[in-house]
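What follows is a single chain, given as structure tokens, in the form predicted alone.
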Amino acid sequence: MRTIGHWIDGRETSGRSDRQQSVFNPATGQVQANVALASVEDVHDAVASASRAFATWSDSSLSERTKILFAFRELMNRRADELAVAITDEHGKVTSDARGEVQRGLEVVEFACGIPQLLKGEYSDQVSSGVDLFSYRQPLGVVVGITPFNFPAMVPMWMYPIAIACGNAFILKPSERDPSASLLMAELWRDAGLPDGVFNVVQGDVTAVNALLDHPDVAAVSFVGSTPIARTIHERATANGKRVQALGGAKNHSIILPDADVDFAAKHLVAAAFGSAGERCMAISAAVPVGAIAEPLLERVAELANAIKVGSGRDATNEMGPVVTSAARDRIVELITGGERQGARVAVDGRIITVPGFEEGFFVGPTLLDHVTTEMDVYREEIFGPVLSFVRAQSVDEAIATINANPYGNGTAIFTSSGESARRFHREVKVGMIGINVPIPVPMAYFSFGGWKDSLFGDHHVHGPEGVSFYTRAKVVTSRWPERSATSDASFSFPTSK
């Protein structure tokens, strides 16, 4: 059996424990892999190796920063098919999809590869006589990303391009689900010509997290996750001292006018909710309907729904594909019929699909509920899996105020043919991201993801520009050279310009 390790000091280790865990390939429900879990050992000596990296890479010019990011972003393009597959192997999603994550975190390598434009200070001259003022961005030292399983790929890079840009060293510790990618990335990190220990991965659960948390040589920690585990990460990091942007969970919504396009909102509802298996923290799991729209916005996301070809990741004629594990499956389950129970119709029910050749794979088909309240476990748990709930509203007031009573503030969109209901919308919603139209409003990446309320802990969003503020702090520096025949005009009053 295959054993996937950590990445320490620039070569693959098994690291100091003897602990690991099964890696599955969903599609099958077949142990593919183990992967090795790190002691509080294996998370020093990573820190050690990245605090030794920091000294030398934190003074490395721009122009070799760029030239290892470029490097790092053409061998990620010719790998990128490889990187897919693997994902798709060990999270279930259909390569297509898979393909698509790898694209959208090298835009952000892309956007990193800017770097010295990015970190441009400020000059003022002459503030007082013979006084200069400039300001300027340095690197924190040791930062960390403790990434989900839902993108392996393109949630790291959301952090690791700018953090090396900015002249940090990294340690990624991912999920334990699907941990293959993070190898790879290093692989590809190392033949790019970037210098050992400013990437590592440290692979491993709660052992590992913790200590990571509490090493007083980490500088800095990202997170992207579920919201219990993001508020615990930002208290304890916090009060460890350390900076922290902790992304939690969604419960993204998307309001339906009557003026929408039925078809259109149809087809972006059904892409937007199943895709990926609904793991996805931008998926759109409730669908608000306003008024009149609803019976035929709901006939046909039905009939879109009972259309999806569901199957192996690997077979490119598939649009879904499994859930991550057994666990994740059955609660998916659970709450589908818990939503029955307490009043909600199940219009398309995937509870009970069969894929054949992949019997015990871990399959669940789309799901639609409707008549579904807010006071229901399947509104207010975040599922995280292929399931959209109706959610009826009878006035665009109405639909805005279910969203802002909603303790999760992520995504959110609206389908209308009105520019004042969607000036209304954007402006009126308590949501950090939101879509005109567009029901999976993701960010390029020279702009900041990043949610309101119970999705995010902690000041700064991910990538863009804030993820370059996130990864440095600033320095000011008031500057004076005298002549030397100058007489001094020290004095004990506080100094002001003149």
Ligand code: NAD
The other form holds:
Amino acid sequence: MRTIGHWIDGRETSGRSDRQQSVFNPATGQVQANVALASVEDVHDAVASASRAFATWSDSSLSERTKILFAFRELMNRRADELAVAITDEHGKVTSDARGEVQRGLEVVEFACGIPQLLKGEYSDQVSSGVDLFSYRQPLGVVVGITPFNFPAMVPMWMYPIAIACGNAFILKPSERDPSASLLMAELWRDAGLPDGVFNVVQGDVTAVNALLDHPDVAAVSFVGSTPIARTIHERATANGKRVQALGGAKNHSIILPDADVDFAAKHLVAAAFGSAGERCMAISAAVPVGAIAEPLLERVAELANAIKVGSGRDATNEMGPVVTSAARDRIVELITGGERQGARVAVDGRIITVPGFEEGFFVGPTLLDHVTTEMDVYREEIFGPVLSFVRAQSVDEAIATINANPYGNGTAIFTSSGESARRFHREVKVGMIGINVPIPVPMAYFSFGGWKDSLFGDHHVHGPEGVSFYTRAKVVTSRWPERSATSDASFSFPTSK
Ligand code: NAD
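Having gone through the form predicted alone, I am curious about the other one (the form predicted in complex with nicotinamide-adenine-dinucleotide); can you provide its structure?
Let's see the whole complex now, leading with the same chain.
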């Protein structure tokens, strides 16, 4: 059986520990590889390599960095299909969806290719007589990315293109459930000419994570994953004096106003709820129809949900693959059953589904629940599966209040034909990313991505301008080159401009 190793100091290694974990193919339910789980010593090796590399990489010219970033982009473009298939085999999502995540990641690389422009400082001439003032930003050092299973290519690419472009050395700790994409990305960096040690991969679990969070030579940590872990990571890493951005889970609502186009809203809701089997942090999991639109909307959504083709992600005719593990499948099924017990009506039931030829796969079918209330567990939990709950509201005020009372604040959307309602919605709702007739409002790479409330701990969103700011710190230089003939104006008073 294949063992998926780490990438340390420019090469793959199985590391110093013999701890391993199975990697499944969720469509077949079979173990297809083992992944090495790093020991504390492995983490120390990676940090030592990254620290050495940082000393020279941080001093490399912007032209050299840009050249390597462009080369990386070309290589990834060439191998994007291969990367997408590797993602499908470990994550389960359909290959066209995996290709989409590679594309969205590539857009961050393209943004990072503009690093000479992004790192431009500021200069003020003659702020006082003979005195100039300028500022610029420098990289932090060794920075770490800890990432979730649901976007094994895109989420790391929210981080490392910008971190590396800014002159940092990067250590990726990917999800142990779908680790192969990270090694492919490491090979591409090597082939693009990135010096050894600037990009490292440490596979592993909590042991690796804690060793990274506690290492004195790690300057900053970017985390994306579930809220309880995000909170813990933020607390532990900030207590250790590191800069941290920790993105957590989500419960994304979509409001559908009575003036919305029912068919348009239904089609977008179904794609946003069931695409990638609902395993997206921006998936819509709660639909909040306002007033009388609820009935026709429910009917159309049910019709569309029943028509979704579920099966192996490798088959291009399928629209939805399995969920990631058997444990995830069991948890999702239990939540649906719990919802039914607490009074929800199961309008479309995905609990029992058989995919011919893939009987052992981790499949849950699209599920639609009606009359869900905010007290039910199925509403309170982040399901992270193909379940859409209808939480009916009688007014826009009630709908907005429901969203604002929810502890998560990642994404939300409104379906309406009223500009006035849309404007009111985006101004009043306490959520980081908002769609107006756009159900999954993931910002482009040149904007920043991040939620509010329990969906993000720390001050910085990821990628875009905030990514550059996260991976650098500012210096401000006040400079004077006195002419030899000038008289000294040294004074014991606090300096003011003349
Ligand atoms: P997870 O929190 O279980 O794991 C994320 C990472 O943390 C993995 O690398 C994992 O190995 C590590 N980890 C797990 N348990 C740990 C522990 N006890 N201590 C230290 N590290 C630990 O998340 P997941 O199941 O891989 O991913 C799904 C979650 O990620 C969902 O909650 C989803 O909403 C969230 N997510 C959020 C965003 C966002 O932008 N806010 C994006 C993608 C995914």
